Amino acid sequence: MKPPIMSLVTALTPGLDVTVLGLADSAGSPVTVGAPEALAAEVAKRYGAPLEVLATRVGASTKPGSTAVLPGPSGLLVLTALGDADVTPDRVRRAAALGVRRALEASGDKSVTIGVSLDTNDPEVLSAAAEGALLGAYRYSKPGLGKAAASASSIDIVGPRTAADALATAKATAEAVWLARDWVNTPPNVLYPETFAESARNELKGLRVDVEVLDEKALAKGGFGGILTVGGGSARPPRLVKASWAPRGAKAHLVLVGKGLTFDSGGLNLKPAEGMINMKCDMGGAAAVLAAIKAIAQLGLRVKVTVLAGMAENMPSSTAFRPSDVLTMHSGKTVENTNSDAEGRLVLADALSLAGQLAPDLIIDIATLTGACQIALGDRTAGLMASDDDVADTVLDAAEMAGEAFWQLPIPEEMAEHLKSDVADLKSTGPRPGGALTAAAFLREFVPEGTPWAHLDIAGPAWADKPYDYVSKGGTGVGVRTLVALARSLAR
């Protein structure tokens, strides 16, 4: 399903299936936000009642992650909570998604027209109110199984025509979004390697950016020793994309990593089946950094970014790699596999070593790497673990201007110590306590020294079993709104 249409205007367009408005508290008293003078006549002189008053009569509440619906003149009203009138771009983001999500819920099976007004005339908060109502629109259309559920065909956002760029970011940004959560949705017959780097490619087309898809026969000729050994047990070989884009007057090179384990089995170390169902969602890191490249190039970032995907499928097979195998990797280094589960962060770091020879500024790896990830921060913030705390402020920041959640961990050089092995350089796990950090040990040993890198684990947030907010059932996206605002910081 492609995103809706989404305008600027600076009134609401008469006729509208849906309009979404704020209720916000104002000394202790609901009012609405957004709502034009001429509505709320209209609807006080229709139903006998202020808006705010009916809203109150049908539970409405301005406490946020409330929503309530209310027929209006012409369509329905949607009002969405915003808490007290002294709002955040964060709480507008929230709110505007889940005005959206509730318009519709409320609308059937129909493709609907919304318009979102939250009186958002600073261009921060109407960026957030736009990025919020895009996000929760998204609806996966599921392969042959007939029409989805109501869909949004079209959204306007009220506000100046002085936010216009501020629109065409969130636009961007939130798209792009909707890009890693397809990829993430699609089940894994239909996306794997040799197919997602197609469809990236065609994502790509028209953008001036330059992309480059090794298969395994020149990924074994550039000795990609770690992809090729977790792609070794499946039928379906794997690849690296690399897209580069590299703007006139770029002063600053960011290189982005992202794992792309279409499917992972667990291969000899074969998951159990509960921790298996939802594997496709392994690639998560491949889709954020591929859908991100996109969203800069729309937006003519001045900054250079270069992205290598690792893509591979993890199965168990008589070609599989087995624990206690010794591969050799791309830096030449050897690494003793101690379980076939851990397979991501050797894709990652053949990657990462490929990153290290490209001059960069700032390298960024992402990916839902360790269960003992999400074990320590939940299933709503990602861990972030980096070579110095410069490094981690700047990806924080990002994280922070795109509201998401993101957690600095350390990387004690007490990890280091858990990897040594009897006969390789290095071996790929170590014991179960601090595994996210042992992972980010392990990585950063491909990584030159020196060169400034962060490393997300995205194995929490990736993926909700249900939606909330501005986050859908599913694919979640998570990691390209951060990248996206971390290219936007660069390129200043």
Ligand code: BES
Given for the second form:
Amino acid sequence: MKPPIMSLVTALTPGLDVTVLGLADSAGSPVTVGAPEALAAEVAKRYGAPLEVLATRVGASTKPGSTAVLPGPSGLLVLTALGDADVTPDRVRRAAALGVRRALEASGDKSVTIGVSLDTNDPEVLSAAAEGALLGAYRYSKPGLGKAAASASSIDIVGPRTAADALATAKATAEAVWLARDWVNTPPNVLYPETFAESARNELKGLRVDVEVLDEKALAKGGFGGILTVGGGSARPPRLVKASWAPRGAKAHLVLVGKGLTFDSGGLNLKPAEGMINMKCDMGGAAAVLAAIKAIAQLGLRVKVTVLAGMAENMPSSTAFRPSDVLTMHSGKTVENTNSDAEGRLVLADALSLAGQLAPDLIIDIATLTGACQIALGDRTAGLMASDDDVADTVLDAAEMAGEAFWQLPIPEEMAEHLKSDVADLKSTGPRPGGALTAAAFLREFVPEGTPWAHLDIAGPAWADKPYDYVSKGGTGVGVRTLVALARSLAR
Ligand code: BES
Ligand code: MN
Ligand code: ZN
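Since we've got the form predicted on its own here, give me the form predicted together with the ligand too.
Everything in the complex follows now, all chains and molecules, and the chain you saw is the first one.
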């Protein structure tokens, strides 16, 4: 499904199917926010009470998270709670998303036009509202699959013309999140390394992004032992997608590395059924970096960005890699495979060592890497490990701007100790405790000494079992907003 057309308008046009307004708490009483006078007057005349009173009658509350639906003069009115006076961008992002989601739920299976009016002139708040509205409108559906659900054909946001740039940023960013979610949600018999790479090429067409796809032959020639070995168990061969955005006047070179396991069965160390069911999401990191570079190019950000997305399918077969196999990686280092379910780090390692050769100012990798990180931080917070605290702070600042939750974890010295092997330079896994940290220690071995690097483990938040806030069920597109925010901060 295509994202709705988003426009900045100075006033709501009449005849919209749904109008989303705010409901805020003002010294203990509810007040509507963003309601045009004429609309408020018309509603009051028709139903004999002011909007606030009608809203309270249908159970509306000003508590963030609550929404209410009322009949309007034409179409529906949705009131979304904004809480008290302290309106933060993230609260508005959530409120707009919940308002739009409620609007779609109330619209049966129609395609609707939506207007969002939250009475703000602050570009930052407005862009959060726009982002939230678009993210809340997301649904995954392919023609012919499942029953039709309501969708938004357009979303108009009320704001001043001076907010046009902020709105453009919100639009490109949210559309990139849509793209990442679509990629993650596409079933793995449809999206596999070859088709994922082709789809990425298509999405980046016409944007002055140079796209190069290394197939299995090119990977062999280039010595990508990690990617080839992991992909070797599948009849669907691996790919490495390299995408570069190199605008004139770029100040820094950011290299984004993504884990693109289109399906992770665990390989010969086969996952149990309950651990395998959502493993089409194991390409969420690759989806995030490829979607992010699309937004970065659309916005024309003056920062050089190279994406390296390692794509493979981890399957058990007679050509699958074995526990105790020794791999020769792209960097030349040898790795003893101790668990074929620890495949992501092998794919990332090859991409990281290539990244290190590109004269980067900063390397960020993003991956659904460890169940341990999900156990540690839960389903909504991603882990962040970095070469040093300055790099970690740079990423955390971008994440905060974007409204995504990351939490820094350490890479303790003893982790390297756990990775010593008798037969190779490194083992691929250590003991179970601290599994997210050992994985980071492993990756660090493939980043050139002195190169600023951060590793984002999104195993928890890449997938949502049920929708919440502006997050839809299924693939979440986590990381896209932080990566775009980071690129924006480097382009300044
Ligand atoms: N793709 C998984 C990690 C994962 C788990 C992502 C849950 C999303 C949700 C990864 O390849 C994996 O299997 N990691 C192993 C590593 C272990 C064998 C050292 C894990 O976490 O169990
Ligand atoms: Mn695995
Ligand atoms: Zn995996």
